[in-house]
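Only one chain is given next, in structure tokens, and it is the form predicted on its own.
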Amino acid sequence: GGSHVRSTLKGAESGIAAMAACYQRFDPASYLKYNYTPPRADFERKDSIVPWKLACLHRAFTEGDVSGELLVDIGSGPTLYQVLSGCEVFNKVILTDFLEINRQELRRWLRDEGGYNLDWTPYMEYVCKLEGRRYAWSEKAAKLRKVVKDVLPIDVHCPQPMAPDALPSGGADCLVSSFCLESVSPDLAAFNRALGHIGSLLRPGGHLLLIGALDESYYLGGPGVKIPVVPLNEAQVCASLKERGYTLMRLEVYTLPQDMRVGVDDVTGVFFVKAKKV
């Protein structure tokens, strides 16, 4: 009995300690480039991967339910992306990640200090567009600045995966994760481990917005790094929500064409979930 379960939380610790030091290599110029250009960020195509992203979240921010005072981004990485929708819906939005050198870059552009890896321009055009306010995409800006209130280091992999004092007691109003957990996570358990550690952040009742990849064993985090991935399924997925507390409300399944599988990667597709905590 208990030395077996010793020895499994040993294995499942040093998967977490490869992971970890598999980040330290992690670049975020690197990363923003093989996906958050064209082809996979291409804002004339119906058919390209970020666009649908966008549409996604603009659609589950807008339908009415997910409301109230705190937004919270779960391993935010060095985009914005994922919140531009959310800052109009959130008076209060925190970006998390494990990565010091992901949230100098983060910071950066919240303070409008130049140097960071990429314009985000176009995704708030793209974003206003949807919103049917054409030349907002300045507003947008301004309004993210305000919003965001903090860039926190959180670890998913804790049972308390921020410090103590980072959120109130009742907990964020929303979660949004754009492929963390699945990247982040040796195996399918420590995946399921971490859907339920980031739960703890949420108050019940609450929403969650999840995408992540399909079927991807790795993903480049820059030039010759190669980060493992637990590659996922639909049905894992929703297993996985289900026993950690969560009640499905939809699930979408985009599937990359062929010229969006560029290399830097081997994901067939992505799937967005909108889910909420029991």
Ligand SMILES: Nc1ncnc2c1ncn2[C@@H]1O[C@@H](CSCCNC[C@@H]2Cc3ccc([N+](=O)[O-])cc3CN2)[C@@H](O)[C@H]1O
Second form
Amino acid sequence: GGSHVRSTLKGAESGIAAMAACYQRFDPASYLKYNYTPPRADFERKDSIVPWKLACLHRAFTEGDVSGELLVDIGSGPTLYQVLSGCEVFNKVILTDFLEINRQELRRWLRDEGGYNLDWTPYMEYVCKLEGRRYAWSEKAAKLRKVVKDVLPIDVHCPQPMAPDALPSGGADCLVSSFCLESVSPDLAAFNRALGHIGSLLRPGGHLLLIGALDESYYLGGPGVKIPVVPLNEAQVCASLKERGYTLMRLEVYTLPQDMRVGVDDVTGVFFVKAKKV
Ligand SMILES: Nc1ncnc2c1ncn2[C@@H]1O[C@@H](CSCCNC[C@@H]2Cc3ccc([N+](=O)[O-])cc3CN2)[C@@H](O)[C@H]1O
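Could you drop in the structure for the form predicted in complex with this ligand? We only have the form predicted on its own so far.
Expanding to the full complex; the earlier chain stays at the top.
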């Protein structure tokens, strides 16, 4: 009856409010150091996580079935690597995040203002190498600065995650989202709802490229800032996608070698999904 539903929704709201409170302590500089420097971002190592992610994204964006005008990155955080390949395929890219501090970090790089917390050059060089264009990282930087049109607020727990006029009426042609949904959802039900909410931003027939953590229960969003994560397994990810109206086209899983487990989280694996909205 009604009272049960009210208490359930109330529970969800308190879990989401608690999560938002955690994120007030998120520190972009620490987060970048924990996850986007060696060993997790070591371009000399074939088994490093970031090169694996960049290769998955490069392949997904360049195998011919992904096209259109507008690519939106959901929950960009303070990172740009998610759209280094996509910026060659779409002529408009919009980055999004819940925190102004992360949006500022991205804008600082996009406006070439200096004072960055991470050097993205090795990332751009690696993607250029994947594209068969050697030593063109400055062209990649220029392309990114030209194609990224905005950095906007988002809340994936809202049925309408972005402002009503943020996107063209048809929605985005493609979404990419990396390590966001499972890290902002108090439980699996919230993860499922959030997946549905972002789906409303995507046109039918559009693609979703989703990267996420497997079996993660927490990560450090800064020194001593322990942020809870809903632990997911592959079956749950596939079931959520199906339930929210996506057709799964590819699922790839990366298992972290021991020395990639550096104490900043308890992730055992990373999934890469390429899916299509029915
Ligand atoms: N309600 C919301 N809606 C949208 N975005 C929101 C909301 N709340 C917070 N956000 C926004 O979403 C956040 C995205 S960063 C979340 C970090 N994800 C977990 C972390 C990442 C990571 C990276 C690399 C590797 N690896 O193995 O190489 C493992 C892992 C696992 N640990 C953050 O930007 C926040 O600002």
